[in-house]
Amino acid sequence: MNVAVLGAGAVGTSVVELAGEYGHDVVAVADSSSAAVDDDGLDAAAILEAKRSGGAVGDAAPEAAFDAAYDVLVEATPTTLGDAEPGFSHVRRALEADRHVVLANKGPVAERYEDVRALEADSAGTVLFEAAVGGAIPVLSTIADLNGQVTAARGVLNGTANFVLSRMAAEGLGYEHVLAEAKDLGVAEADPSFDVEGTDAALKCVILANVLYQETYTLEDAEVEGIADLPGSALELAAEDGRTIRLVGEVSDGRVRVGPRLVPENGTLAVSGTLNIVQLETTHAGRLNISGRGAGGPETASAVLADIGRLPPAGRN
């Protein structure tokens, strides 16, 4: 497959180092104010080495990207909410030109499901997102492939959240503290309320509604607690009893549920560090638990990758 790549940031520039190892072309890359295409495969190292010397990956506009002989493309720019753009933007463009699309951004599909499947229903191209939820976790793709079985779906789905609260926990240690640990080793945001407020994983588990019950869920619709307000005596009583506490995400019974919860202290939700795992119910196969790295350049590009591996072939207006 030809990849155009939008978002040069941890997962873009990841795409474009592992993209041939995978045996695919990246024929266009672009970040926020610059571009660099070539219809016979752009160098990687050379892209890489641009944007780490001078910010900037090529001295095209970002627009030119759209111009390329793309087969897939690959949308990581940064998740905004509302009204999902510019991603929502380039997802459309790319399937009205009968383009496929691989998403890593999140939002298109979180607030914008229906317009995002009514585009596709109209065009050539398919889209797929099993790096917007879970990072390299395969949980999508395992929904896909039990068709129709499962019902409901929990889990820890924020790294950063969860690092906190396992430190938290195992050393005794308060909130601020462990955030501040967790920005200077680089776990954390400068900013980190998208994360230990919930929203990041409030807007995978909207994702995983809209998939398992094809209706239109939005964050609007999720009830979402999170980690901010925690006393760190919370987490010493529920080691007490044998438990700790855990930013778990649930999507049953037609609801979307983001909070901290008690969960055994040995038990299957209670990973620890930035790990995320993924609980599916299914009707014949039982409880199904996916674990894995939910973040991180080249293991969210892993998925990205074996999205595009799944496509069929591509055909261009």
The other form holds:
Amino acid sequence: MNVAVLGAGAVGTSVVELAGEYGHDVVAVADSSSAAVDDDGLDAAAILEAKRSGGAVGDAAPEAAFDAAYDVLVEATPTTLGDAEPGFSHVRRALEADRHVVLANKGPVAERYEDVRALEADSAGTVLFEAAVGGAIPVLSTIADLNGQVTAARGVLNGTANFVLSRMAAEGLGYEHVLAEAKDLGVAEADPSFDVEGTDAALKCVILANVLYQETYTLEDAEVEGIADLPGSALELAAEDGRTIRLVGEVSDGRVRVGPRLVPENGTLAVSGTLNIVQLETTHAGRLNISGRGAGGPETASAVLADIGRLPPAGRN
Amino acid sequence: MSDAGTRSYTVRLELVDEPGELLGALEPIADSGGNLLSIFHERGNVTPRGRIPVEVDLEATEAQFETIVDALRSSGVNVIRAGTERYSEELTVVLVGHLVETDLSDSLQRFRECGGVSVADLSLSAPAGTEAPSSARLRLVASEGRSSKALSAVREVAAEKGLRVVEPLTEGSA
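Same protein, the form predicted in complex with the partner chain this time rather than the form predicted alone?
Time for the whole complex; same chain goes first.
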């Protein structure tokens, strides 16, 4: 398929880099300031080099990406809350042009799920968003394969928060100390509030709720509590009792909740480091656990490319 | 267990130190057909709230026992613990915040007051004294079906006092 990539961060550039391996051509790449477009296929190496050296991805205006002969738009711009712009408008433009959309951006499917589904209904294009939940972990495709059998989902869906909690528990270090370390390692961003306040995990749970219940949830419907400033003594007390604390998101009985939870120290949910895990409760298949890398450029790009492989033949005329 | 489903239970009560209190507390046991085995009246041992703990051993069927405990509670007798077998559910939470300054014993008392709930174990950790937030691990035991009520009480008190609650996962998950 011909792929247009919007967003040239870690995920976007990895999609550009790996698309060829999956048999796809990248015909457009755009970030917020410029675009590179070539209907015969762009040279991935040249784009990556331009981006790495701090330059523009191309010499066209970002808008030009929409004029390319693409079959699928990969939306990998940063997640925004509320109106989910500019991601939502990107999705709209592609669907109105009867193209497919694959999202890594959580905003449109967490905050405006109903709008996205309405646009999709009027379009020949299809929307998929595996990469928005759990990075490399095939969560949404598993749910789709289970055909309505999944009754509840829970899991550890933020690697930064999990890294902080597992380091605090393992080393007996304080919150601020571990957070600083996480920033040094590139595990936490300079402003980690999205991760440690639970917002990122909550968005993923909202998306899961939208998929499981076929209703429209937004971040406002989620009960969210983060792990910021959790004292080490809380983890020590949990450990004395054979437990530990993880930032767990739960989607069950129509509710979406994210918060620090006590889990068995050596239990399934107590993954360590930046790993993520998702547990699905099913009607006939019992409980399924899927864990893996929940973030990272190539990891998340692999989910984007898997979605592209699942798309029906091109919607483009 | 003896015949007709009768079994022995231990009930721990708190009584006000006034004449007639003990007799009043024992009446529901006889009235409901329970068989009184022993009474341990700890007169020398006063609870923090100035009451006297009394431990009563009795034999009754499960239905009789339910009636007895309900009757004791409705007559205003504080039932602290009603036979360990009644506490079939357990709930561990960690509370974080200014626990001591927000009156920990009041918090614990309010958890107990929601009925069928008892505080089985408490560990407090305040490594930085009263300046920084402290943490407490709390094990609550509850009679069947009461643990969600206990959790609601914990959430309510915590919200009111500005404490954070690290809850266990919902039932059935691990």
